[in-house]
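Have a look below at one chain only, the form predicted on its own, in structure tokens format.
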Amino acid sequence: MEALHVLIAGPAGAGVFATSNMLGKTLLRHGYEVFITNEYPSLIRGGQQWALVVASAESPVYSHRRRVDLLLALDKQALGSNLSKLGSEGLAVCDTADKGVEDPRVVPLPFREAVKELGAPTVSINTVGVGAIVGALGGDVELLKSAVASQFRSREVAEVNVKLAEKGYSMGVELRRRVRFQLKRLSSSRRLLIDGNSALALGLLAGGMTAFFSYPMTPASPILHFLAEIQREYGIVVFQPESELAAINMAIGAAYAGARAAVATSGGGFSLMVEALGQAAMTETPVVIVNVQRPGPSTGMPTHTAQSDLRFVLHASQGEFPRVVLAPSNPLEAYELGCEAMNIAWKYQVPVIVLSDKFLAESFWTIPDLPRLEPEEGRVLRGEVQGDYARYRLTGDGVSPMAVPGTRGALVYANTSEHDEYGFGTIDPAVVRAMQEKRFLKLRSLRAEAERKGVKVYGEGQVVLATWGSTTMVAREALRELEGVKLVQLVWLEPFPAESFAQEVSGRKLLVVENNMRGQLVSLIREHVLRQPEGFLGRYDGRPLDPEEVVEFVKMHMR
């Protein structure tokens, strides 16, 4: 597949991340697949960031590459820390005075002069630059303006932007004799460029979602700011509270008082949130919580990724109680199982984990149109209740009647404490017991539900390497480079899909690829499976695996 690499770094407030966008819509525009990703320090102001944009014509981007085509650099730092990147057929353009190094890959170009030409203010470089980028690459100019355009709410800004862009596409230009890859106007049916975390969020929205509560932690909180930003059209409510603590106790509250309920946290806020974990276990109340990794312990790095946060999410909380964790892969499936893990909570009142990482939250990828999905109401009882009601009535599939509060007939109890079918405490041993196994009863329809969802596969050999997660586009990139490599990718890790998984992988050699440093996948193989997998890789630096290093893990098992 022939990609584009195209990397913009500069310092904090350059407009990094607001130039990739600007080229991303640009090339989207013209046809192409799209993928962004970036990287940036956790400082209040300062330091040096990146955002990478891949685009092809021929197949989709699931990653990135080590490789790049093309060097934006904003400033003479970012040009020093990011030229050993760029291929030796590369280019890199920065501002005159930003050169600093005498390497013939480097073109300089006069953005600031454009820049005080238009009475701009000098940050608008950036601006200038994308325009070069677009101009070099013979892309289309009308589909830069109006990129550029649509990344300005204010006229006035857009109409200065839209000039500098112009003029930086005038010198861009003059360089394509130096780049390979030129843009084309291709055909293309209606696609998204969009984000993990924009993606779960509407995939809540599609689960009937009406409250959302968080307190921000980075990398959940774009979550929240894109439901408070679009509260008031879908007639949801969104609320940030004091804590995590308190957005978690409001969700269960809500989700009791008959709203479909959700949170979104980091690892740390996760942490605060177990004892309530176990309120909702035991009141049966369904609740979602978005869990958007980064790597710990404590604080760690807020800005970067892991996948470190399985085994805590999956044994948090004291005592035993059945619960669901789903782990999204991509924009697509975080959208889905947003729905799903909503609609799961409500059929089997338990709570549900949705595993997202900060590669995938951040990350942006083309995916066709979303599809339409419906919520599903579950056992519900609204308006009025007939006969003699019992909050947790013993049942067969282990899941009773939901009245809310206010149904008429129903006297609806809430108890943290062990209680009996109408939600009084009690201590009697037969009762206890009678209450623990009916929770447990709906263990035997989620298992089914994993087994028939949760393992995905891509390819096939005798070679079988298991993901979850994000990693599972690394890995998606690197079949690209193998042969008789066969990807299975597991979407349910609770429960466990044991079964469906065992047979994708009989009688094949069993790598193990993951976002961190023990092998979290590779112990619940051993321990669902009663399989010790040849070979594990795992990366536990904050970044995402590369292609290239999964590539050369697969290649070195197959020898």
Given for the second form:
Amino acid sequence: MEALHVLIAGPAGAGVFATSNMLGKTLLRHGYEVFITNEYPSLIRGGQQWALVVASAESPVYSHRRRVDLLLALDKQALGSNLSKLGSEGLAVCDTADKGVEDPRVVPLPFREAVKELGAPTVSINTVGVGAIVGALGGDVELLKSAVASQFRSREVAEVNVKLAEKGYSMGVELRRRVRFQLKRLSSSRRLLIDGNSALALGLLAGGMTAFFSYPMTPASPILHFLAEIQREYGIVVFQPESELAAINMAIGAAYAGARAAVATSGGGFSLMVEALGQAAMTETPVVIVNVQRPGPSTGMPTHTAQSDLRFVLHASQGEFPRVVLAPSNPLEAYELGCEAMNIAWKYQVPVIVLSDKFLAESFWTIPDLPRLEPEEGRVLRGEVQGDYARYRLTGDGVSPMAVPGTRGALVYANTSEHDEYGFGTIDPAVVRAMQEKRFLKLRSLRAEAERKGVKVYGEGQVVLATWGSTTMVAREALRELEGVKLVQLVWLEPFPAESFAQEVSGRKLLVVENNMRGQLVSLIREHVLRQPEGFLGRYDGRPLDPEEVVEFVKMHMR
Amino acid sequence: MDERVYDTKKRPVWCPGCGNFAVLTALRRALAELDLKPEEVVIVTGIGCHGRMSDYVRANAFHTIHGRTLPLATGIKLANPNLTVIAHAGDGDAYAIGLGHLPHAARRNIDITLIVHDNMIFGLTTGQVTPTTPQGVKTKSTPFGNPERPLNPLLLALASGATFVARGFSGEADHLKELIKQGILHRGFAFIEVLQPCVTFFNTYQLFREKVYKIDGSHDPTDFEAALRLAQQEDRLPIGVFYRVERPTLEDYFAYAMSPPPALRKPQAPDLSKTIERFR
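We have the form predicted on its own; now please give the form predicted in complex with its partner chain.
Entire complex below, previous chain first.
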């Protein structure tokens, strides 16, 4: 697959992400498949960050690569520390004043001068830079201008930046013969370039969410920002309370009252939510908890990625109860599983955890469109109830009709202590056993759902590469260079789709790749399928696995 | 309305003479006199002896975990402001493990009523110190006397911006009933601290009977400074309404989402097309 890799690097505050968005959108509007990912430290000013923009005309881009074709450096340090990533035929552009090294690949351009001419703030050299990149790539200047304009809310600022981009574009045109990858306008259908966090938020909305509570925590906060911004358009309650303890208890309260509610956090916030997770289970109140993982233990690395909370969310809380854990690998799945999480929570009145991670949450992928999904109400009673109502009525499948407080003829008693069918506290051994069995009765239907939807397969071969979450995208990228390898992704991790998984891997060599140290999926496979995978590759330095190392790992096991 | 409408007919398992009986009676009478239908009322209770209230009040109820009555009640009210939401908490719930929620509920002025059953001891766990146990008092966890000064809940509520601050006494059930009625009718966060002795582990009835007196008409409940002065009295303990003022509630801020409220909407697939445009 022919692809273009552009790295934008600079100090925090220099607009690295805005630059990558403008470039990404320009490429998207040319009709290209685009992928953007980034890396940044946990601070507001000082320190370096980068964003990588990948584009291809031929096929979807699943993830990053180590190689870089073009580098836009927004200061001297960014140039110095990223030049080594550039291929020998690569090209780096920077402002004239930032050219600190003698390297034939580095082309200094008068970014600051252009900014000065237009009387724009110095920070806007990034827009000149993105113009230069698009110019060098032979892109359409009108598409560049429209992408730049859409980046800024104020019309005035947008106009200045469009002019800056045009200036940069004409500088870049001079470099065209030095850049092999030249852009064309492709006749592709209109698509979206969207990040995992936004897609997940849209999925929750599609699932009928009307109340969202969240305490800020990187990398989950963008979900809060996104929903807070659009709350009035959708008529939903979006609220930031005093802590994650408050957030999840508010969500449980709202759900008890009849509103579809969700919370989003990262591992540290999830730790605080654990006591209420058990409460949601015991009171059989539907709630969706999004955990956007980052490396731990404790504060770990707030702005980096990991898949090390799997075992934690599977076992969190005292006691035993059924729960559902879903792990999307890309924005489309994040959207679909956001809605599915809401539907499953309400259909079965159980807590549902969606495990995302920083790599998925803050990277952008091109997707065709968001399909229309339908919220399923589940057994909710509104208006009026006839006859004797008991919140925890024993039924054939463990799911009791859930009346909403205010319903005529029904008093709804939710109890976090063990209770009888009406919700009254009890320690009667027969009732206790009946209630515990009632809650676990739901597992039968949940298991069937997991077996039906929990496993996705890509390719075919005698070697199986098993993944979950965003590492799946890295593995799909690696698959381009591997023959005879079948990728098996676990979308449902609890209940574990043991039969479907066993069927897919049966008689094949089994390898596992994960963004953690101990192989948490490896241990789940041992537990549910009674099989020891032949190989495991884990990465635990806060960075996603590189497709290159996955290829190397699989090839080593195929020899 | 007959207060028996609010009786679940379950026999309370509190110790004979427990202050919780008076709070239970006062609450049932208050609800009946306000003519509220049980279907329109939600009782939220925490963990501790008071937590049994939800077994005995025939209404909607949520018996939640230790310390979390306020955020839980807030979630219910935000989802459906048509409901009358009354949160009960013990002094452990409200002032120890759940203290982090109290100032926020007060300052955000969510329209709920909080009734704190303050017996100045952990009763259900057989008598340990709480944040309102007086200094020097010997409990199971402070056998040589409580080393800490007690918290002043009324000052805390006032300082946090509560719009209705009152204190009642379980030895004055009728007076307490009136306070609860006023608290429920108050539009905004109503904080009612109830002196409610634990007859088994810290019996303070005699002491309270000597120290408690009713606030009379000479106190202006809109006078914040006067309320602060009253709340600082320690030699004698005033009961009644310390402070009352009207301010916009948290639900007012979410008025755009309340017709109908989130809890009463049948889930529907929203039209996401406009929002999606930004990703093209």
